[in-house]
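This document opens with one chain alone, in structure tokens, the form predicted on its own.
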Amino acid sequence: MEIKFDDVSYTYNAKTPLKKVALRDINLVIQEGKVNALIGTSGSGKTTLIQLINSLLVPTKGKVKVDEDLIGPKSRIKNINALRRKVGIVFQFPEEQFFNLTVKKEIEFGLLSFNYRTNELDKRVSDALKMVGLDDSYLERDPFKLSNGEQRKVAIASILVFNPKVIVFDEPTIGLDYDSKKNLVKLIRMLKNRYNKTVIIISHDIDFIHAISDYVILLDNGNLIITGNKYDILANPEALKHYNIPMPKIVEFSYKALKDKGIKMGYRDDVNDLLKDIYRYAK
């Protein structure tokens, strides 16, 4: 599904004196099929930009193309629901926004505000929960008592449960302990390689970003700088630093590799990879 950025700007209270331009003549088509990482610091503008993906926002001036869609400020979607259906988005803190009182209730109530017959409900419930790593022994237990992790995939499961096509992460790893991180790498490349979705991620988490995405897209100050395969911008020292973006602990430690003992060990997305170099070069 295509997801185009045509000269795209966006400005906050645009019309009063306290305005404030967030996205400025954004050009940009999302990569289909792959999981693209958002990064830049606070106030960058992307939080704005995926927000005018499923019309949360509609673009102060260009279009954004999704599907047969056409967001813009002349634009009339037609259907807004069949295009949030097709967008899924996943908010920091989700779990904060639960207010049912099983997992089950919690997981069909987009389904019931979208329409969707009530013999569909139960398998697309317990097929969401699966897509997650968890059992239909969840569905009557309390979301409010399960651990951060567990409530994590709840929340993605109330999305999945609409299949969409595009999956957007919004700081999917805050609060988030080093298991649960590495759980949902898993879903996420699973979402990627079995279920082909696009993905996007807003994520400050750059070891994550490394790890996970396929394409990286680099806003500073509502500009789009940079985007491109993630080892030619994650392996960039000069950039990153220059746009306040750490550097990957793992590029970070090949770089030192080089600088100090003059062997190049390449990038690798995994530590366990890289320990295997290690060892290697240790021989």
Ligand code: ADP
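Positions refer to the first chain, counted from 1. Think of the rigid core as the biggest set of C-alphas that the two forms share within 1.5 Å after superposition. Predicted model only: the values in this text are computed from it and were never measured. What changes on going to the form predicted in complex with the ligand:
Annotation: Cα of residue 26 displaced by less than 2 Å between the two forms, core superposition. Relative to the superposed core, residue 66 shifts its CA atom by less than 2 Å between the two forms.
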Contents of the next structure:
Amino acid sequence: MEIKFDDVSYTYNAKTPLKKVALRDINLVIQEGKVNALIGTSGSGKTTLIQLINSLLVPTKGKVKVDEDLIGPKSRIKNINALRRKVGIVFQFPEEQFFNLTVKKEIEFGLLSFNYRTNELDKRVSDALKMVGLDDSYLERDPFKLSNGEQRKVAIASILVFNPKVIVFDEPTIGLDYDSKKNLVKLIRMLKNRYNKTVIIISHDIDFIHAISDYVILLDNGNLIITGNKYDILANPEALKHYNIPMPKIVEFSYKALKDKGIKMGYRDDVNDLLKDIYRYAK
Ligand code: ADP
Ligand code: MG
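Write the structure block of the form predicted in complex with the ligand for the protein whose form predicted on its own appears above.
Everything in the complex follows now, all chains and molecules, and the chain you saw is the first one.
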């Protein structure tokens, strides 16, 4: 499913003195079936950009093409519900939006308006729970009484239940402990590899981004600075320095091994793979 930004700008309060340009002349193609990482400092326009993909915001200039739909100042889409089933967004702290008394109700809520038969609805809810690593014993539990990590999983399941082709996560690691973060890495890899989803992730956590992304998009102050293959940007100390991106720990380690000891490590996403390289080298 194609997602393409064609000279897109977005200005908040465009017609008032409070006017604020959040994005400027963005040209961008989201990589299908890949994990696209959207990075940049706070206020650079990341959350604005993702809201343009499912028409929560409409460009003030240019067009966003999503599948067959064009979204722009003069081209509104016909079926907004269909679009929002294709592109699911997991917003920051999604669990803060919980309002149902059971996990089941929380996950199925968005589906109720679509007239599914009860057994199909139940199966979808159950499948979505399974995808995030929770079993049916959670169905009747109170979502407010779950751990942080479990709440985040339920919130993600409430998006996956629509079976969207594209899944967007806005700062999904904030407030998660180490194990929950590891689970999230696994979940995102599964969404890409097993279910062939397109994933877009906004995160400040450069180690997390390095672990899971394929493609990196860097924004600064509303401008698109660079896009490219993960290894060309995040595993390249010169590029990192040039674009003022913090160095992922694993890259820092490999770089140091090369600089101080002349040991050349391969590019690795995962510390465990890097460890294997070290063992091999030590032998
Ligand atoms: P990021 O997600 O990268 O932190 P945002 O997309 O949220 O950045 O914001 C981009 C810019 O737009 C910021 O300067 C922010 O203050 C401004 N902005 C965001 N939301 C609004 C809004 N509802 N009204 C006015 N300005 C906004
Ligand atoms: Mg944001």
